[in-house]
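Here we start with a single chain on its own, the form predicted alone, put down as structure tokens.
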Amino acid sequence: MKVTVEAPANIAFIKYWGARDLESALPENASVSMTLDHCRARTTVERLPAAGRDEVLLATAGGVLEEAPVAFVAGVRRHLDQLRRWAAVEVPFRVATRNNFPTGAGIASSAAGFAALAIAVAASLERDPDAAELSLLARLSGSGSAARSVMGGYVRWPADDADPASPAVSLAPADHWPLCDLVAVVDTAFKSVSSREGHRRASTSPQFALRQERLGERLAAVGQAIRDRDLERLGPIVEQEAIDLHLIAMSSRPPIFYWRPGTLEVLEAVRQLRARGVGAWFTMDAGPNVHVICGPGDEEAVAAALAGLPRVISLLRDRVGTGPRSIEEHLF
């Protein structure tokens, strides 16, 4: 039986940056994200005969299947091993995956891909875990952000501050607040330092402890802003969180520099938009590309400003989404 799942990327308002246990993706602090709608990973899974071996393939935009890079295959097989232990089975799988947005460029491609893999494998084994268990299964990949991509709308992970191993929880569904996210892509290359390595270095930064002191207040404020649909309150916190993540990266030992000239160009454009009365706020994950959050009424003004910037390669127009879905269009 073939199962195909599309799972979305997400953009963190409160960042996951730094881990108590990197191997298990147990975070130092809770994070809050908005699940996206259009930026998705599509993954097809098929159970193979018991004597077989896992096959991991990448699908091109044209539908051609290619052998995946060795490091990618190793990561997928590690997650498959975790899922097999959960299900108490020893069956191999054929897996093919494709993203409709740049991979490894700081737009949560791992979160989308591993969330899709966890859901598809569970379905292929005819298991029916609830959203909380799917969150835990996605986290087993080692991508903590994947724990949030199994749910739609606005998501907090972990649910329990006292238990970093607890699953994600929904704060509000997508239709509670129809925010837009315009992603200004300024670099499509794989980032030179992975998020995993960034998590490892985070605690070496003198900025790390300072941010931890502020997080309780920020988490409460973001939760309230989402409940009240208050972008004027949410926006400054979202921007400060992005800046703090990159301050920590830049002051880690050794330092990590994700920004590119185009990154600064976009940040300045967002500030200019706000000066003209447009309600737009930037955020970034671990990469050079910039997410600009705004309401539907300001989407066209933001899109026009960003698309006209010389260093913006492409503009991904996204919005809050409802989460993963199963589809019948398989990759093989």
Ligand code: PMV
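Positions refer to the first chain, counted from 1. Only residues modelled in both forms are compared. Take the two forms, find the largest set of C-alpha atoms that superpose within 1.5 Å, and that set is the rigid core. Owing to the predicted nature of the structure, the values given are computational and were not obtained by experimental measurement. What changes on going to the form predicted in complex with the ligand:
- Taking the core as reference, just one block of three or more adjacent residues between the two forms has all its Cα positions offset by 2 Å or more: 158 to 164.
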The other form holds:
Amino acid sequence: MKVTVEAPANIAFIKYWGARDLESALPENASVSMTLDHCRARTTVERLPAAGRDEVLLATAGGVLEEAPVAFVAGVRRHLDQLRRWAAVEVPFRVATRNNFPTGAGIASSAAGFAALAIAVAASLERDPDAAELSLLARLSGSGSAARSVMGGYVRWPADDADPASPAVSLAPADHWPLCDLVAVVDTAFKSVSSREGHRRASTSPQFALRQERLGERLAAVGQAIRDRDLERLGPIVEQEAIDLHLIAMSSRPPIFYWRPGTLEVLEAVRQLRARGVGAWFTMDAGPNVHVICGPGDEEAVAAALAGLPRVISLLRDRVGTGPRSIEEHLF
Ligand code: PMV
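Switch from the form predicted alone, shown above, to the form predicted in complex with the ligand and output its structure.
Now the complete complex, all chains and molecules, led by this one.
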């Protein structure tokens, strides 16, 4: 039996950057994200006969299945091992996956991919975990942000001292607030330093402790802004969080520079949009590409401004989404 799941990427408003236990992806701080609608990973899994070995394939945009790179296969097998341990089974799987957006470029491809894998494997083993358990299963991949991609809308992943392994929880469903995320793609190359390495180096930055001190206040304000649908309140915090993440990365030892010339060009365009009265704020994950958050009424103005920039290769027009879904269009 084949199972195919599409799971969305998410964009963090409050970032997960720094882990108290990197192996188990236990975060240093709570994070908050918006689940996207359009940027998705599609993953098909099929159980193989008991004596087989996991097969991991990548599907190209044209639908051709190719052998996945060694490091990718290793990550998927590690996650499959964790999922088998959870289910107490020893079944091997054939797995194929495809993203409809650039991979490893700061658009949460691992969050989408591992959330899809966890949900598809659980379904193929005829298990029916609830959203909280799926969040834990997705996190077992080692990509902490995958814990937030198993549900739609606005999501908080706590970093609870009493229960460091606590799952993500929904703050509000997608229809609570129809925010847009326009992703200005300025570089499609796979990032040279992984988020995992970024988490590992984060605490070597003198900026790390400063940000931790501010997070309690930011988390409360972001939660309230989402409840009140208040973009004027949310936007500046979201920008500050992105700047802090990159300040930490750039001042880690050794430093990590994710920004490209196009990144600065987009940040400048967002400031100019705001000067013209357009309600748009930027954020970035661990990559050079810039997410611009705005309301539906400003979407066209933002799209026109970003698409015209010389270093913007493409513009992904996304919005808040309702979360993963099972589909019948299998990849093999
Ligand atoms: O889930 P990871 O280990 O790929 O780390 C995610 C890091 C950021 O995307 C930069 C921030 C976040 O909270 O999504």
